[in-house]
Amino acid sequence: MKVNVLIVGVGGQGVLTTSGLLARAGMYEGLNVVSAETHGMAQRGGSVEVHLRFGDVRAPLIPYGHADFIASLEPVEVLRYGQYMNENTVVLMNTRPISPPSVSTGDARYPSMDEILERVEGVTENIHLINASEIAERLGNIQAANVVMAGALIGLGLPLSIESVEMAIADVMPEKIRDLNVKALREGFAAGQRLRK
């Protein structure tokens, strides 16, 4: 087995936390897990990417065109990493945008959702939209949107069990936010299963 997962977003969205939970869950299941992360100006809303590879792999970076799953916690970030997609890549995109400073100052334009979808669908039709931020807000904390995304990835077919991720949450998150994150994970999983049908 070999599964390549690329998780992308901007600083502050919990990209690293998401990958850490999934990596730990994979290890609980006895899988070989390797990863690499890149974060530029992450604390200023810069792009963050994590390559997460499970199974029969040695190198941490996913080759171009070989991502099995891409989870984009911010819509436009999926475009930044299009070179990792192929026609079978499953793309999961959180639909809530975060405008970069260049858009706020009027120096750039944020693309419409239709433009983003058109470009992704030019490579893969396996794109799934979820408002993970809204789900997390409804549960009580928007910061759990990344965990909603982790659950949705599993619901879409990432071969990890929810129970393993719950164990990871119990091991790494402070007690006061564990229950919320388990709820976020389960809601994300249910949403991913619905999207998969």
The other form holds:
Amino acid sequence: MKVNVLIVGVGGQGVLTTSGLLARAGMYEGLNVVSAETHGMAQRGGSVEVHLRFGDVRAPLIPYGHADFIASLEPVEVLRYGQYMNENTVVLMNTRPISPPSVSTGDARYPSMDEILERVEGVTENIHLINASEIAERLGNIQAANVVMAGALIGLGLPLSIESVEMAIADVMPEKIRDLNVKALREGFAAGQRLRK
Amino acid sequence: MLKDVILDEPGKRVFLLGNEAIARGAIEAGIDVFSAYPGTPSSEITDTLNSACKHLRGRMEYRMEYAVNEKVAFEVAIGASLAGKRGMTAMKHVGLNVAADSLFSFAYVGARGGFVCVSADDPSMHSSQNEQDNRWYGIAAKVPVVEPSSVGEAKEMVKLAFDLSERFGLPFILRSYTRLSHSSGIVELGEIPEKRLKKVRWERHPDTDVVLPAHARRLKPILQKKLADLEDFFTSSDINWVDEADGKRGIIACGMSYNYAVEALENLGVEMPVLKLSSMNPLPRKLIADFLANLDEVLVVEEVDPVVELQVRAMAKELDVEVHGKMDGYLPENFEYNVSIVQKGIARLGGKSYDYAHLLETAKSMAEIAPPRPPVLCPGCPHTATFYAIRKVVNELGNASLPSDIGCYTLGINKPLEAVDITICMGASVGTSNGLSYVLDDAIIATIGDSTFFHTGIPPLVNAVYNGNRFVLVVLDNSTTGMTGHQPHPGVDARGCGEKGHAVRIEDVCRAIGVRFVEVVKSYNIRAMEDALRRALKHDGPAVIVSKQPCAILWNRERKAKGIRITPFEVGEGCMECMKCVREFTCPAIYIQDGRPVIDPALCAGCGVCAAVCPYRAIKPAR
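Same protein, different state: after the form predicted on its own, show the form predicted together with the partner chain.
Now the full complex is given, and it begins with the chain already shown.
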């Protein structure tokens, strides 16, 4: 078995935390796990990507065209990783944009949701939208949007159990935010299951 | 995670970052002294050993420190080794350039206690100024280089390197790179030894430890004999192996490239014999010759330079084997590899077709509409305020040369600040300013970070005082090493392992070496900064302004820890939509909505600099 997951977003959104939780969950289930994180120079605001691979894999980076799942914590970020997609790739996109400074200063334009979808659908029609930020806000902390996304990925068919991820949350996260994150995970999972139908 | 790194449960499988695995390997090897200067992608080795030492106190003790630069770190580890203890250092590839002087001489002296230097290379330059291959250092300095292929192997190879360093009396380089240091995998824990850091009596060995010419002449053939013995060892070592398969075409795969090759073969459904190599210097020539003896063609897969390929080509001439790799275009010469890139080369060798160009084409058209998101200075970053003031003064002057240095602040190159004209290497802002001062009519305003100032900024400043060279040096003092993850340095009062240190004040250093214009300014006070710059520009000689304000990330953390609420600012009535705050100041927390600037309260650090920038006083703390 081989499962390749790409998680992308903006520095500060919790991309590394999400991949860490899923990686641990995979390990608890007895799977081999390899991951690779790429973050640029600055601490905040830049593009971040994590490659996460389960099963019979060796290299840390997903081969081109081999992503089974791509989770994008920010809409336009998904557009930067087309080389990993194939016609069966399941794409999960958080719909809340984070506008880069290049847009504020008028040097670049933030595309419309339709434009983004059109480009992705050129490769895979298996694209699902979720307002993970809103779900997290409703639960009491916008920071938990990443965990909502992790739950939704499993709801969409990533072969890990919710219980393993809950175990990982218990092992990794400080106690005062554990319950909130377990809730976020379960809400995400339910949303993912609905999207799958 | 730290709790896995310090877990004493041999046989347990945990998920570690490559750098954490290297740190764990050092702990299992029972290191005595560790010293390093941070540099991506090596920093987490140091940070992990820093956090771990507090928890291991009383069980497995070692001394760890953040050094002022890589040469110093290297020499600290040499000191430990010469006293018979296990010494270790870690640095990014360019860091070894700083330590190269010590490296070349220490090879002649040789290690007594185990000595390991981790060099973390950065193929594709994810966060570096060049793409150097530090295996050359091994060849040039006559120092062994080992290169692990996976996170699990990295941990084991640290231990092996210490053992071999002691057995052969040689310092070792362990070559890592971004895709190993920053990848994670499952690691089986070994035992954490019970040990105290006991001080020992010094034993003199001037015949080896003093490399005066007469000694060095005698030591060189000894060094060569040690390497020859080590090569024999590597020929049958289990860090190198052959995956047998039929056929006259084979692959030599080095370090991480081994994984790329194996996966590529699986994807292609092709079988070929593969020689997995982890001893990069000295190369196990007998093992390679035996492997080549059965082949007609071989593909060498390695990152970054054709270090092994060159040597294999020399060997293959006699054996009549055709060698492929970087030098004949089977594999790209530049940038990091992955399964797909290696697969393309292997497909060509195996007479199969495989290409990924169409995937890159599609990706390119998809990325076209994505607005760029380059790294930016954080909301509340004190450097933004300093650069804003510098830009304003430079605009008044009409022109000025703006050399800078390595750190977050290199991002001052971005529009609209455009406050960085030159960045070469650590400390070079001051070095180049000396040279520029001889030939430029324009003013020179150089910038350097506090950690970088201590690293290599002081000697060129001494040079400027001595020669009377005229330029302004702004020290961007944010009380930390920001870009690599907030490590302390000699300017702050924290040390490695959490102890309190003796802070060295930058302004005191500058005055002590004879700089006659030294001023300390609060970074957020733009007007004070402008005034200081104007005065400094009139000074005949080197002038230093220390622009001081803690890194916004640290400042936020500190306030949160103390329970202080961060009051964000907001754009209120009176805003004339002049956009000065967005177009000239550019804080990432300020964006435009419906033609009006708005401050994102979740991002705003409450520094208030935008309020000072606003000509209409429309920005105020939110109620």
